[in-house]
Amino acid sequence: MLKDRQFDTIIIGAGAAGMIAGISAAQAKPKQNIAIIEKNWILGKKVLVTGNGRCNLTNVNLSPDKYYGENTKCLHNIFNRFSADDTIKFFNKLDVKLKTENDGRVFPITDMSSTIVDALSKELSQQKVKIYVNERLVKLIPDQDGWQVKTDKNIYETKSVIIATGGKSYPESGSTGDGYDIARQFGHRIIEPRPALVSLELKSDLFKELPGVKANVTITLTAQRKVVKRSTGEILFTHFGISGPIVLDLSRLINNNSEVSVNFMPELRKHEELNDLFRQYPRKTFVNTLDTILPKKLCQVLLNELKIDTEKQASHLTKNENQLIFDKLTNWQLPIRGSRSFEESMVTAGGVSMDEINHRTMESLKAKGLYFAGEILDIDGVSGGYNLQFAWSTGFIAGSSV
């Protein structure tokens, strides 16, 4: 084995978790010989598209209740080791200026994801971390001194391996689920990966005329008549269904028993309040009255379902008609076909079970010297910088621990 292919630590994957793992490993032990192997030709390909290219890198409102997975209790230990504040300090030390926006979301002041990737790449270079791009892991073989890492180009030897290959979302970024096969090879249980933070498809084409239309609503997800999640915020209609922040956040909870209803007027508590609205415009048709508070295209779709004369003046509506309008506006049932594919999802739900990971080091409890970090693990968060924070935290801990 050539000396330049022998390392103390090899990291598989140069996404958020992999890059910070390389930096933290080098900082923890400056004389370590560290390498990152990345299948893409550039580092941080998925980081570059996060936050619509702005990179929402963390959230100051970080807490375990923003996450899903079979074992989220482990997050207390993980975030105690490396918190949102630690992330902010980490990037400040890399001379990245940050800003905090609505809901605690943190962005680089440049509003460019490349600022984050460039800063990480520069630090990896300064820490003398060896980078191999356009190289794909083929096989991982344990030996008496650690691990033999076989790629499609070379064979390496290392004492420790960090798997930071991501999940299955945005496969064009290189996240194609390769790491799951490695984890299974060493006895790890994989919770079935599925798309999360993704738009939803509707069975009905009732809303096909509404692409681009937005509305502030309350959306309720139920399963077997029990409320699973209720959120208020912006919904966006698309040519295939619905999207928007509140839809993305509930998407990972969708299953075959799921039902979704939308309240287009969450400020209304009873139909008498709708009557008060109509009384303000007695000579207007009730269609034109609704146009004052809802997008016109959306009103037309809603009214097509009501079977009421759209030219009827608001003052001429009967009590029953008022009730019918109120019920439809505040409890519109949307037939969900399912979530969109991994190609469109921002993150992967499921992954390597956290029950089989040492939460203080991110080392496998199945194989000594094998570590996991980032999206490959069975933890996913709501939108708002929480998923990148999990990547920073677990990557930093793994790198510091090898």
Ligand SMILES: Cc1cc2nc3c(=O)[nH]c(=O)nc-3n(C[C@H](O)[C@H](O)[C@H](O)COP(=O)(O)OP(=O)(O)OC[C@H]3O[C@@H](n4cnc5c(N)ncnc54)[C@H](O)[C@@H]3O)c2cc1C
Contents of the next structure:
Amino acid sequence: MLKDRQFDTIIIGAGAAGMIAGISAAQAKPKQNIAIIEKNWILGKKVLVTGNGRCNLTNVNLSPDKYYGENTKCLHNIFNRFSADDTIKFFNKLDVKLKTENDGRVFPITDMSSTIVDALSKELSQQKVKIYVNERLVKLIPDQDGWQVKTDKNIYETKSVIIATGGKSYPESGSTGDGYDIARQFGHRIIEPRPALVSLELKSDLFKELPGVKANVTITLTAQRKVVKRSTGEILFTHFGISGPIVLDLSRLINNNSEVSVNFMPELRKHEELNDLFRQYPRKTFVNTLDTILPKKLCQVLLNELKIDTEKQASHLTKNENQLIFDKLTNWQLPIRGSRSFEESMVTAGGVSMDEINHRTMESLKAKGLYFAGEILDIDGVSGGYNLQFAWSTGFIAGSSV
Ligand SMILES: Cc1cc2nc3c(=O)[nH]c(=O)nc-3n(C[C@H](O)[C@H](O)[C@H](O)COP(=O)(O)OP(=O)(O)OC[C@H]3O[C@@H](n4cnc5c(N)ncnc54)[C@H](O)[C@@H]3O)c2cc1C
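Same protein, the form predicted in complex with the named molecule this time rather than the form predicted alone?
Let's see the whole complex now, leading with the same chain.
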């Protein structure tokens, strides 16, 4: 084997987890010979699209309860080792200035995700980490001193290997689930990957007229009559269903038994309050009154459903009609077909079980010298910078442990 194909550590995937793993490995043991193999032509392709191109890289309100997965207890150890504060310090050391916005979301002050990718790339180069782009891992073979890494171009040898190939979401960014087969090969259990942080598709055509319409609502997810999650915030109608931050966050919990209802007027408590509202404008039709508080198009859909004469003045509504309007506005059942696909989802739920990983090092408990980091693992977070934080934390730990 040629000397330049032999490494102490090879990292597969130059996403958030892979890049920080390369840096932390080099910083922990400067004499190490480290390489990153990435199948795209560029590093950090997904990081570039995060936060609408602004990269919401962490959140100061980091805590394990922002995450899902079969074993989220391990997050205490992981975040104790590398926290949101450590992420901020890490990037500050790379001369990246950060700012904290609403709900504790942290962004680069430039509002450009390229600032983050550039800083990581520069540090990798300063730390002399060898980068192979446009090269795809196809096989990992254990050998006497470690591992043989077979790509579509070359064969390498390494003592340790970190799999940071991401999940299956946004496959055009390179994350096509390649790492799951590698993990399976060494006896790891894979919790069925599913799209998360994704829009929901509705069964009904009722809302097809509403793409682009937004409203502040309370959304309630129930399963077998039990409330699973309730959140208040912005909902966005699309040509196939619903989206917006609160919808993305509950998409993770959708299954065949799920029912979703929307309260378009969370501040209304009783139907008498709706009466009071109508009384303020006695001469207006009730449709025009509703228009003052709800998007016009949405009112139209609502009224088509209720079959009440749209020309009726608010003061002429019967008690029964008033109650009907109130019930519809505050408890509109949306028939959910399911969530959209991996192509549109921001993260992947499921992945390599955390039960078979040493949480202090990210090393596999099944194969020595094999490490996992980032979204390939069975942990996914709500929106707000939590998914990148998990990638930074696990990437950093894996890199500094090899
Ligand atoms: C549109 C969008 C917006 C998002 N916004 C945010 C946000 O603002 N904040 C936040 O916290 N999270 C956000 N996320 C989620 C976040 O980007 C991911 O959770 C995070 O990037 C995962 O990092 P990773 O390194 O584990 O995986 P990835 O970033 O997916 O990186 C994996 C890398 O491995 C490479 N690879 C895969 N297979 C192979 C192979 N066989 N050989 C070689 N290389 C391979 C891929 O090309 C890729 O570069 C967003 C996601 C999307 C899609």
